[in-house]
Every structure is written in C-alpha cells, then in structure tokens.
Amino acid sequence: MKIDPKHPRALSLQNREKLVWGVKNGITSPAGLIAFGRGEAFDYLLSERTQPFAKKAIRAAAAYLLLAKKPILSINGNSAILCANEFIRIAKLLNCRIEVNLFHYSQSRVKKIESLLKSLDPERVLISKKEEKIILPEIASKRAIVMREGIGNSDCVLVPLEDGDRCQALVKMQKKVIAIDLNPLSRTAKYAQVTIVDNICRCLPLLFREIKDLKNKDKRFLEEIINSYDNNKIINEALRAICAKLDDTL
C-alpha cells in the first residue's frame, strides 16, 4: 500500500504496513497486530509524543544499561519489524547482544528474526542453539525459553513490548528489567525497575542518544541517576497525563 507522506497518520500507517508484511513473511505473529493496535490507543492518550516522564525513564534506562556487567536486549517480532536498526545501534554502543524471545513461539519465526538481525550485523545477534537453551521458572508461556548465554546469564534486560509474567519472573531472579510499554497499567509497567511509557519507535532513538551521552560518565554519576529515579512516580505521571488528555477531550 502506497502511503502519502502528507497523510496526518502517515507514520502509523507505515508501521501497520510493516507489521502486515511481517505477518505475511512469518516474522510477526498475527496477534502482534492486535497488540500494536492496543498500543496505538494508549499512544493517542499520550498525544503521540514522548512525554517528559518518558524522557526521565529513558535516562534512567541508559544508566542501568551502562552500569550492567552483562546487559541483553530482548526482541520479538513486532519490535524486530519496527526497530531492528535501532536495536543494532544500541547493542553496538553497549557492546552487548540481542536475543530473540517470543510469546507466540516457533523455531521458524526465531530463525527468521535472527536472519533479519544478522543481515544488519551478525556479531550482535545471539543465535538460538538447542543445547544452550534453558527454561526460566514461573513463566506461563514459551517466553520461558531463553539462551543461557543471553537472558539466562544477564544482569539487566531490555524488554520492549513485554508480557507481565516474564517481567515479574526476571525481577524475581534479581535481574534489572527495563520495559517499554505504552500501557502504564500493565503488570510489566508495575514490576519493571524502569518503565518507559512511550512508543518504541520514538523512544529507542532517544535511548541511543542518552547512552551515548552518558557512556563516558563515571560510575558514581550513573548511580546518582538511578538513586534519584522513582518508577512508581513515573507511572503515576503517565496516568495523570492520560487523565488530563481525557478531561480535555470530554
């Protein structure tokens, strides 16, 4: 579908077309289209822009990732189709790996997403190997299947477009979890140490810039950012912004 760049919803329509292409080519799950639509509904309520509270969370996320000994970026079908290049850029900057992790799991989809990422930078992609997989406890989906070398041994995980039980399980395992979730009421938003309530396509370029800006700061400086960060406060600010938007509309 050809989309006129002057269309007021051009970016959203382009992203929808990318996801439809992803479904046709076995990268995105059909259920991912529903998840995208749900996210768009929340994005409307956030005026489709990165709010100040999201910028605070992005800065805290950058500090956590830079302080981590073994950070890992978790990617699923939707985020791969929408933001593969941004994931690669962040992984390069952090010198870390990207691991494919899926709710609607199939080995075929894992391989296709890995191939997409490898076409951009083969060194940044953790390749799925049966003998190196482990099952994380307390996760009621195939998201429990992870690589020992990746999420299994990580101390900080970026989990965009997440489901709540894996987020909760990772936190119970003493891992720092950074979530990107447009829904501030989700379990993921509640359990993550840092919740970026923003559209993934907007926030990943900002996260890259924050990491780049903070990369040469000393450990104490980064720790001060984390110590002054309150995720509950950020979620409450997001909820207030949504309520204010509704008040203005009604």
Second form
2 protein chains.
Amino acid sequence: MKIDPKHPRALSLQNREKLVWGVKNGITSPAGLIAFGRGEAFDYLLSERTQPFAKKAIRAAAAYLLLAKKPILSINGNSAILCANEFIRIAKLLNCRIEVNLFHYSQSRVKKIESLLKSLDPERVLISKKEEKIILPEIASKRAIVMREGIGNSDCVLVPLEDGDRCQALVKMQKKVIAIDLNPLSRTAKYAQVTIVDNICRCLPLLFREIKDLKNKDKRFLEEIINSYDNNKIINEALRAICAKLDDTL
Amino acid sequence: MKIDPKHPRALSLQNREKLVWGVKNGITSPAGLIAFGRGEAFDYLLSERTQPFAKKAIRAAAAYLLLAKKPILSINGNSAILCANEFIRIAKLLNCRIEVNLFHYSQSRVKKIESLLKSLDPERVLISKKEEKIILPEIASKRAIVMREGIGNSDCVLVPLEDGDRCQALVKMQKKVIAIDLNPLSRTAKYAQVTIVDNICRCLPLLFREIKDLKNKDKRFLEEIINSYDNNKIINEALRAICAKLDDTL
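In place of the form predicted on its own, the structure of the form predicted together with another copy of the chain is requested.
Once more the chain from above appears, this time first in line as the rest of the complex follows.
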C-alpha cells in the first residue's frame, strides 16, 4: 500500500507496512503485529509524541548505560524491523553488543534478525552459538535462552518491547533494566529501573543524542542523574497524561 | 501454542491464536492482527468486561435492529474468525443477511469468508456477485464496494470493528449504524448511532439475548428505548471508565 507522507499518521502507517513485510519475510512473528497494535493504542492515548516524562526516563537510561560495565541491547523481531539502524548507532556509541532475544522463538528467526543486523554492521551483533547459550531462571518463555557473553554476564540491559516475565527475572538477577514500553500499566513498566513510555521509533534517536551528550561527563554527574530519578513518579506521570487526553474528549 | 484454559487471560490468548491461524489461511489480513492488538489495549483499560454503558448500547442496538425494515450485518476477516457463529445466530433471529465487507479487500479473502459462513449456514450469507456490486460514495478504501441487495439497500447496519470513513459515509446515507468498537475515541465510535464499546466476543452473545428478549415487544416499546438512548453519554461513560482504571493504578 502506498502511504502519503503528508498523512497525519504516516509514521504509524509506514511502521505497519514494515511489520507486515517483516512477517512475510519471517523476521517478525504474527503475534508481533498484535503487540504492535497494543502499542499503537497507547501511543494514540499519549498523543503520539514524546512526553516530558519520557524525556526524563531517556536521560536516566543514558546515565545507566554509560555507568554500566557491560551494557547490552536486547532486540526482538519488531524492534529490528522498526529501528535496527538506531540499535547499531547506540551500540557503537556505547561500544557494546546487540543480542537477539525472542518471545516467539525460532532458530530461523534468530538467524534472520542476526543477518539483518550483520548486514548493517558486522561488529555489533552477538551471533548466537549453541555452546554459549544459557537458560535464565524463572522465565517461562523461550526469552530465557540467552548468551553467557551477552545478556548472561551483562550488568545493564536495554529491553525494548519486553514481556513482564523476563523483565522481572532480569531485575531479580541484579541487572539494571531499561525498558521501552508504551503501556505504563504493564508489568515491564512497573519492574524496570527505567521505563521509557514512548514509541521506540521516536525515543531511540533521542536516547542516542542523550548518550552522546552525557558521554564525557564524569561518574558523579551520571550518578546524580540516577539518584534523582524516580521511575514510579514517571509511570504516574504517564498515567496522568492518558487521563488528561481522555478528559479533553469528555 | 497450547493455552491453559485457567490462564486469567485465556480468552484473549485463544483469540490471538485464532487470528494468527486466520492470517495463515488467508481469512484475516496481517493488518487485522494490528487492529486486534489496538482493541486488546482498550479492552485491558476497560478491565476486560462488559461495562454498564456497553449493556445500555446493546439494548439500543437490539431495538434499532428490530425496528429496521432491512437490517444487515457487515462482517470482516477478524469478526469472522472470532465469532462467525454469533453472526449466524443473530442473522437467523432477525431473519437478515450477513455481507462480507473488507478494508484490506481481496476477492480471494471475500470468497474464503463467504465459504466459512456458508459452511455454518448456507442461507445467511449474501454471496457477492459482480453484477450486484455498487460503490458507495465518499469512502476512500475498498470498503466502498457493497452489494445493492445488501448494505446498499439496507436501513440499519451492524458494523463491528469498523473504520471511521465508512461509518461516517453510512450515517450520511441515512442508514442507522450500530458499531462495535473498543476505542471510545475513534471516529466510528463518534459517528455511529449506537456504539457498543466492548469486546466483540463478549457483546455478540449479549446482543443475541437482548434481541430475543425484545423480539415480541411492540413498536412503541422499542421506539421508547431508542428515544431515551444518548450515544454521546455512553461514549463519555466509557472514557470515564478508562480514567477510573488509570486512577486506580496511580
């Protein structure tokens, strides 16, 4: 379908087309389309723009990632289709790796996403190897399969479009978890240290810029950002923004 | 994927599986999965239950359908996959037909949905014929393609999971439009005479029962239901219910 770039919801429509293409080519799972739709609804309720609470979360996320000894970016089918390039740019800036991690797991899908990332930058993606795989405890889905040298040994994980189970398990393992989730009511939103309630396509470029801005700041400066950050407050601001949008319509 | 029937969200998970199956078999469009996801998000915000405002809308819908001279049920890929049987039961009760009408139109999909309905009841579905097709004005999508003997000449249309464009056009053509839409902010919700803000799988059995209850009432009784019904009020109640849910979390 041809999308008029002047359409008020062009970004959303273009993303839909990308995902449908992703399903046809075995990169996105069909259930990923449903998850995308849920996100669309929340994005609509957030007026489809990056709100102040998301900007504060992005700043805290940048500080966490810069302070981490071994940060890693987790990527799934939807995030790869929607913004693989942004992942590569952020991974380069942080000098870290990207690991494919799927809820609707299949080896073929993992390989396809790894190839997609490799075609953009051969260095940044952690290619899965059987002997490197470990199973994280307390995760019911195949999200539990991770690589020792990747999420396994990491101390800070960026988890966009995550499921609640794994987010909770990663936090329990003492990892710092930065989630990108449009639903401020989700378990992921609740359990992550930092929850960016925003559309992944809008917030990743902002996260990149924030990391760049903070990269040369000293440790104390970054710690101060983290110490003054309150994720519960951010979630509440997101909930209030949705209410305000609904109130406007009343 | 096997779904535990005791899972708190079993209905939602079963429906997801049905839709994914529908895509694989060419009945549902991939974009239908995204639309389903949007609905899921709103259903979640409505606590996944039929709320009092939806019950009032269902009653008004039953009255409109019973008062109509030529009611018709419009069905698309998602609604066919999720509740074809309920459409048949309601069409039988009203002695009316079901017409397939698709946003992501393809002849093959129309045929497949017609076959699915025919296999359940050979009488109820209006089989599309080239010479019967007309194009409704002011509808940009292929939703404009309808049959003269179906939606074309109808005076009351049940449009579940509708797009705003067509809803508006049908209302403009003086038809009574009953929409089922989980998003109380949508154009469909706004323009329909009656908007049932509820999950289609929950509200169709209730609509069936309501039609059955009202079937033997006289015309004045039904008119009284319609006259005392205020769709704007219903929409506002739906918006307030979502706000209340968000407030609970704050």
